[in-house]
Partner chain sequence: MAHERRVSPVEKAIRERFDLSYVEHMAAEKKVPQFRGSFWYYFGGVSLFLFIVQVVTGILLLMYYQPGEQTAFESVRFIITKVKFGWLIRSIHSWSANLMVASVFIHMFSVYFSRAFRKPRELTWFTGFTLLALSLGFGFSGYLLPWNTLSYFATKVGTQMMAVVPGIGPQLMEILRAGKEVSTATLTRFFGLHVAVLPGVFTLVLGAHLLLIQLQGIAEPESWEHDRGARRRYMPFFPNFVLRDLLLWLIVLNVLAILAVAFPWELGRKVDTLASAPAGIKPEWYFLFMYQSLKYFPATVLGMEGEALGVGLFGVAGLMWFLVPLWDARTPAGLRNRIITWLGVVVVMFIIVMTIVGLR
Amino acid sequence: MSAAPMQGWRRAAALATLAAALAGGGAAAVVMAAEPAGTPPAQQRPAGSAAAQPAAVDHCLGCHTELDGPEAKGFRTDVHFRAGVTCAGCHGGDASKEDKDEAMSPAAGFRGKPRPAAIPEMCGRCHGASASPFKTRHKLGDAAGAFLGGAHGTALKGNAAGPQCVSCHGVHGIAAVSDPRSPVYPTNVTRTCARCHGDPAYMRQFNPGLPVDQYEKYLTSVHGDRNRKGDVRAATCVSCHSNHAIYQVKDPRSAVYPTRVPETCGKCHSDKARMAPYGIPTDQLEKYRQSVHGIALLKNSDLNAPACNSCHGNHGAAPPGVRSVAGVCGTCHQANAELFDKSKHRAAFDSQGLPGCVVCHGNHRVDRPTDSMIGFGKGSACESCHANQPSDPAASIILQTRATLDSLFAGRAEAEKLLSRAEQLGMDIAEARYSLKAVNQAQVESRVKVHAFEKGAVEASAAPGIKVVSAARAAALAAIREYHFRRQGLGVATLIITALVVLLYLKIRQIERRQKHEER
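Show me the structure of that chain alone, the form predicted alone.
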């Protein structure tokens, strides 16, 4: 430490001593007098570290302040400074030593500027798994452990240029997350993430296949729009991906792993208090869980089943507009969407402002479609717009379409029942049963063609299947008749044989009686 700064430092200390004496601070004032202005009270310094030792003076901060160092200026605004952490808390050394060599001696634990890869471990001395009164007082969790176990920690282990604590939180001027100055404050955090995730050159070092347009997409989302307007409740990157325990999407521990996406979205969208200001319903998650999509994903673990982001998008999340619903559903149900777009219903729905597919199938509570949706009565989707009356020209088309489907599906069920009966009777019906496999294609196509809303299209698709079903049914009935014919023939033959046996027995007895008579 040079002589000039030290002289200034001592003058400041003397002035502070005088001020404390004038204020009648007594012994406490003496301690204050020995510390530079802004030095945190000793009793607030963290335990378990060099900073935990009650240093009467933080000579590090005092000297660097005299040197007009930016680190010292920044640190005086740092949340750690206000919490009582000294420079030695991170950099090691002995802040009570006025002599530079003694203060920065390796023997005193001086580490200097830490290597990037060593920063998580350094921060983890307070923000790690170990317990201390300081951690308890400030309610600190194991952020370092979560970070090191996550994707960012893994990236850092493999590449020293990887992200670490200061990449997001800054250094020397670190502000609390609740402080608008913080890079991880809700309205700042997306830009902070984008500093790396929007940099193709940087991201290529770790995951060349990862898109780098997430921030631009986020700005187009409802979340991004609200966040840009200063809404701190709007979802940001950390709302979905977490903050320290961030995992790759393909990792089942990730909050955005396919089977966890509904739960992650539901954290906010099922929260009535949180959604109240936006007037958004909060029953989407519960409805989704009961839907055919939710059952496939959450109960059957079908990772191809759609989750919230499949329809709403992820980074560019937004509710589908009325016109785009069919397109969104068509991402998976392509043939259905194409038929609907060419149908009369498309224009009719558009003219009434109806959002396509969801009018019949619902949105979050999408049940497995059944043929009962076509027709009138329980489970009917047609009934919401049409009436089973002569005045409605669509009524006869609806009923004929339903009849065609019943001929195919109910006809197949009846044919299979008859074939099973014949099989139980011991008849060979293998060929007829195998032929029914050809009906599968007709069943799928005819149900898809329903979305053309033309009975002719359904009839054309169902016709080959109905023909096979009729043939299988006829084969089953023939086999059953054959069984009964054989059974009747067997009965007659049995009677004849029995009669012959009786006659033979009687004849033998007659012969025996005749022989006995002749012997006498």
Second form
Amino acid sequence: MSAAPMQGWRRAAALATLAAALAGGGAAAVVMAAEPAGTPPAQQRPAGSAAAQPAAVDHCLGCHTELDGPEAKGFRTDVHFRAGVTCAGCHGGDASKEDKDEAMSPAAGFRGKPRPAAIPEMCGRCHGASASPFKTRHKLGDAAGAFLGGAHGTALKGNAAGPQCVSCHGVHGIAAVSDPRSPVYPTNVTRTCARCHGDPAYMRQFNPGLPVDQYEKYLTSVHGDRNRKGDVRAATCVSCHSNHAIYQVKDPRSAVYPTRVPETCGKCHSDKARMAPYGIPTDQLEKYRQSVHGIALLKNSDLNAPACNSCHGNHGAAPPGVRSVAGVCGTCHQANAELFDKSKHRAAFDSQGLPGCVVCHGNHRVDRPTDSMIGFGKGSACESCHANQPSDPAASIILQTRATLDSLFAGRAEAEKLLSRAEQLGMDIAEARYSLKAVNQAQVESRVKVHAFEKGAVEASAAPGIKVVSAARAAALAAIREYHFRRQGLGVATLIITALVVLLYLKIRQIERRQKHEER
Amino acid sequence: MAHERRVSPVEKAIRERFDLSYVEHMAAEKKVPQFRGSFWYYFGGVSLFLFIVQVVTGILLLMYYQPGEQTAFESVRFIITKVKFGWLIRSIHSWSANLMVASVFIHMFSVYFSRAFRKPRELTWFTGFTLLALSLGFGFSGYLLPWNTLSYFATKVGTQMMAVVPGIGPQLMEILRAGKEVSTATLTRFFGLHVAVLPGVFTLVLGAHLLLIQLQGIAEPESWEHDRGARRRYMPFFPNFVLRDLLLWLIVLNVLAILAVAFPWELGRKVDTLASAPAGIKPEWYFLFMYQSLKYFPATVLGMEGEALGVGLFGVAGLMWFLVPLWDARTPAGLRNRIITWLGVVVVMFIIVMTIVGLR
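Having seen the form predicted alone, could you give me the form predicted together with the partner chain?
Starting with the chain above, the whole complex follows.
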């Protein structure tokens, strides 16, 4: 559209407004007055796209402002109106026709009020996958496509009461996301989501198993607290779940699918600039990736392994308190936590304000525990509080515990090595090797019992395993001895048989010589 | 020159009760031709020795072996790990079985090439060939008994071949398998065959075979028959040949001991009937030439199923081989029929080449 006609068009509209104002009333004048005020700036009008071509005079808005009142009036504040989208842009028809039947004629493409299920498709004419100069100008992505492919789109396909675009964005007074009036503005969006997700009767239609207390929990979280105080940088529902491409948690495409949770949290928590105002470290994700939990979840794809939300909560996300760390770890490591709670360490840690498990194991970077943690020297966890001196009564327990674990684990490794050697020699050691499976239980149990921090606790659990290890070791050594015995036996037998062969040969020669002699 | 021989009290006691003159006469008269090919005569004795080893070790294994789904594999494992010298007995049994089949094959070909099957020894040939077939039956049935994965699938493939016999194939296979599939019922059936039916039949046929040799004497080389002037040398059967036989038996025993200790026969993994067949499954080496040859038959030949044709051809060839004394025509001059030699060479080459190809 060239600049010259636009200027002419604006001038005519201004004149009409002035005339109407001077006339001081009448329906026609109202319509005419509405036109220039409601006419979007020419440079913002959509052109040649799914959106309607601008009418020189938007009769739709004029009449509907008069007839429907608030809805049409609300459209004047709508972000679309400001971008040049007219009523016909969504509802179709010919806004230039004053006659109702002509303006709202199906022949002119009038669609009227769309069915709920048809709304995403309607919005998708601009906010969809198709390309148009209007889309390019306003940098519109495929929000409709993402919505329809997600959980909300699926819900809508199955039930007309399901969510669609206007459920979150409003209808005629749609504001930009950055506009505080928008229901999807950061400080509003959680309430908007909760309108449906906090309504059990509504949610029952789609997913009766889904909790409806997310918003309540969110308000208790650090994120919720900051959001309530007006911090638009604090995480809201869409920060984790995405805005349009929302999938169920069990869907691998979801940003909150277990294996994607760390990366989703890390989007903000690894961002130094973003976290700077809060004074929060940003190395949690990196540490987590190297941890035993991170390796299990991200490398081994073990969906049972904990992600960030397993310890911090998801909607009610907050760091566990000093007293609750053991409880948090104990949701998975139950036996360890119970032993720890009953141990002397509980009271000692509490009195010094030490947060239980993480004192020895760390928090985000939880390494695979090794037996070297128990004892003194490299890798020791005990050494930070205890000393290897007679004056420390715990020292003997620590050393005894370590010795017991060594004889179980190192003993098993040695037995396995001997069994492999016997096997390489061709001996059948299947039974002894199978018996070592029974040691697994003792190994797990004795490592758990470490958390009792008591004399004899580990020894009692390790004893049956050590017995099996000793038997397997003995069996391996016996098999190796048997191998050598067989070789030696073979040597002796071969010698005897060979001697017999020689003797027999000599005997035959003797007989045959005698026979020859007799023949002569 | 007769010596005054000292008679032991035991011999004296026996002589007082039995007339041993017939046995003594037989022992004194029995002779073995001595010529360049005499060496091949010993393979009959070696086969006999290995059969005795099989019987002895088999009886020892039988004291612990228990056929059954939950016991067959386990009892063999028990034998090789818990029973004193069980590992040795089992290993010797397995190695000896293989050596016996090899020895019987060598014995058969030596008889064939020396034309010892000709009149009047047709029956000896027939019984000998039957003993070879029974030996293969021993091998096939015994292979399944440890109930390990290899033996299970090899038996499955082996019994499957029966199904291609025109008309009665599927029924034959079902009889052999004691059902539609190889199962513990097959195991029990093979056990029965291996420890009762085959030993009984084998002993009878072997008795007949040895009796025939005793009655007809050991075949002389063909050249002696045609060349009246040939120098004929004989070796007394007792004690010369017997002692030499014994010497060879000792050497074979030594070889057997070395094989059994240095290369103990593996037990493998227990059968998992639901698992897929291991890659490259093959039958025992003595069936390999047939198995390999059948692979070269096209899917269909002149409207016939290729495999069925192959099995049929092997059947006919086996029957022809068995009946060779009946169709081998002497030349008008009474000389050797060279077709027999060439045919034998072709068969030996075929078996060797196919076995080598199959082993690779």
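For clarity, every value in this text was computed on a predicted model and none was experimentally measured. Here, rigid core means the biggest group of C-alpha atoms that superpose within 1.5 Å across both forms. Positions refer to the first chain, counted from 1.
**Student:** Among K437, R137, G353, N300, which sits at the hinge of the chain's rigid-body turn between these two forms?
**Tutor:** Answer to the hinge question: K437.
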